[in-house]
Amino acid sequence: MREKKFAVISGGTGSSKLIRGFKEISRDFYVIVNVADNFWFYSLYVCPDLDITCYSLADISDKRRGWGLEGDTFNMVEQIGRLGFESWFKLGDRDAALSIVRTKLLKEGLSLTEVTSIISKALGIRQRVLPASDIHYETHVVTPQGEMHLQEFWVKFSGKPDVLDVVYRGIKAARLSEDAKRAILNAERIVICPANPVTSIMTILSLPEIKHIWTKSRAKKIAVSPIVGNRPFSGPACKFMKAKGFGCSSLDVARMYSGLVDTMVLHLEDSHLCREIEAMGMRCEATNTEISAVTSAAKLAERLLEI
């Protein structure tokens, strides 16, 4: 078991696979999680990335779908549909129970960080799961059909509309949470998971004051590309990157993270890009970044703590 202090920057299903690998080799680390995909669903405050992270660390996630709880049922949302209301967000029954508890505690005045700590302890999680911010802000996708919340784009419309831009509504008023700030400053190493750069990672690294905290941190900063060749491991990362003026390659991910990380980690297939990445002032490592099982996740996690 490794006991060095390290932090993981996380968001979505791509991150959850690697987080399970870190759990296999270390008991104690911080996970700073994207909160810009949080939204209200029939008066419940739903936090998809926080929940994916907690379920993965508690080993109760639905690994086939990549989200939600193993064996969950969907009676509540199906009944909402029968009553004639929108039921496009498939919130499971047990998943909804967690959102009910979260919403209750938030309305009682607790911060999202405090609520997440309570939930983590109830699920038996030893690691610290930290919302990037306690202040609500949202990722919106601008399409020819209009601007919509990320959840609408990805779930309601299955990620099909063309993407003109991606914006973070309310981020100027948001702040990095105090616990996330301390985690960054105390960590000896920070790993950016192979997650969607635009909607999972830059939602955190674009927060006000993050540049000052990030620069002040003496941690080694390592990012894993979520792309192999010109395709992401999963999700619409390329669609969003192109909307922000980038191409779709690990080289473009490195350009997006330029000035933020010391080392880019790529799949072996992309090793030919290392020379260009190193010319940008970063170290480049090529290894097998594909995660097919917990064993491969643990192997990659081990490598990321050795670089």
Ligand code: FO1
Second form
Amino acid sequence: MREKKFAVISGGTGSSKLIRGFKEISRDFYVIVNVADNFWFYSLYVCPDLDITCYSLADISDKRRGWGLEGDTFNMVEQIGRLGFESWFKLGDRDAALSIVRTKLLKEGLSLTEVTSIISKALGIRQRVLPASDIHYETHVVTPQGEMHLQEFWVKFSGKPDVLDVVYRGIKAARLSEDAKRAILNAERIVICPANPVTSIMTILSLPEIKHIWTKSRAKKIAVSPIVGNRPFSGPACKFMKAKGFGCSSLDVARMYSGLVDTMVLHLEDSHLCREIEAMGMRCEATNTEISAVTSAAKLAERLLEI
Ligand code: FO1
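The structure above corresponds to the form predicted alone; please provide the structure of the form predicted in complex with this ligand.
Next comes the full complex, this chain leading.
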């Protein structure tokens, strides 16, 4: 086991695979997690990216679905449907238990950072899982049918509507959490996971004052592209990148992260893009970024701590 001060910037499903790899080789690291896809579901505060991070670190996640708990049941949400209410968000029964506890503690006045720390400990997690912010803000997708929360776009409408824009509602009033700030300043190395750049990563790197903290941090900053060729590993990254005026390739991911990272890591298939990326002033490394198996995730994690 390697002990090093490093932080991982993380979103949901794609990130959780790499996090499992890091857990194989290190017990002690920070995970700074996107919170802009959090939302209220029947009075419960649901935090999909925090939860998949915790479930992955506790090794109880549903790896096939990429969210929720392995072996969970959906009796609660099915009953909500039978009562004639909206049940498109399939919050599992045991998954809901976590949201019930979180909502109770938040209502008692604890911050999301404090609540996440309590939940992590209860799940036996040794790593520090840090919400990027303790203040709620939301990713909204602007479509021809109107503006909607990311969860509505992705789950209720299956990611089908055209995307005109993506906006972070409330971000100006949000702040990087104190613990996330400290992690960024103390880390020797920061790895940006292969996550959706628009809805998982820039939601964090666009927070007010982050520019100052990010520049002050002496950490080596490395980003892993979530795209191979023109295909994202999962999810609607391309639709969102296009709405933001980018194309859909690792080169475009590098353009988005230009000035924020020292090194771009991309899939071997995309190694021809390295020359153009290096011309942008970044280092570029092509390696196997396909990490569905935990052994390949650990191998990539190992490499990310070396370069
Ligand atoms: N994703 C789906 O595609 N369908 C669902 O019904 C669904 C339920 C769900 C419940 C709890 C949770 O933590 C995540 C859930 N997700 C579901 C995943 C989630 O919508 C997104 O993948 C993430 O927000 C993206 O980061």
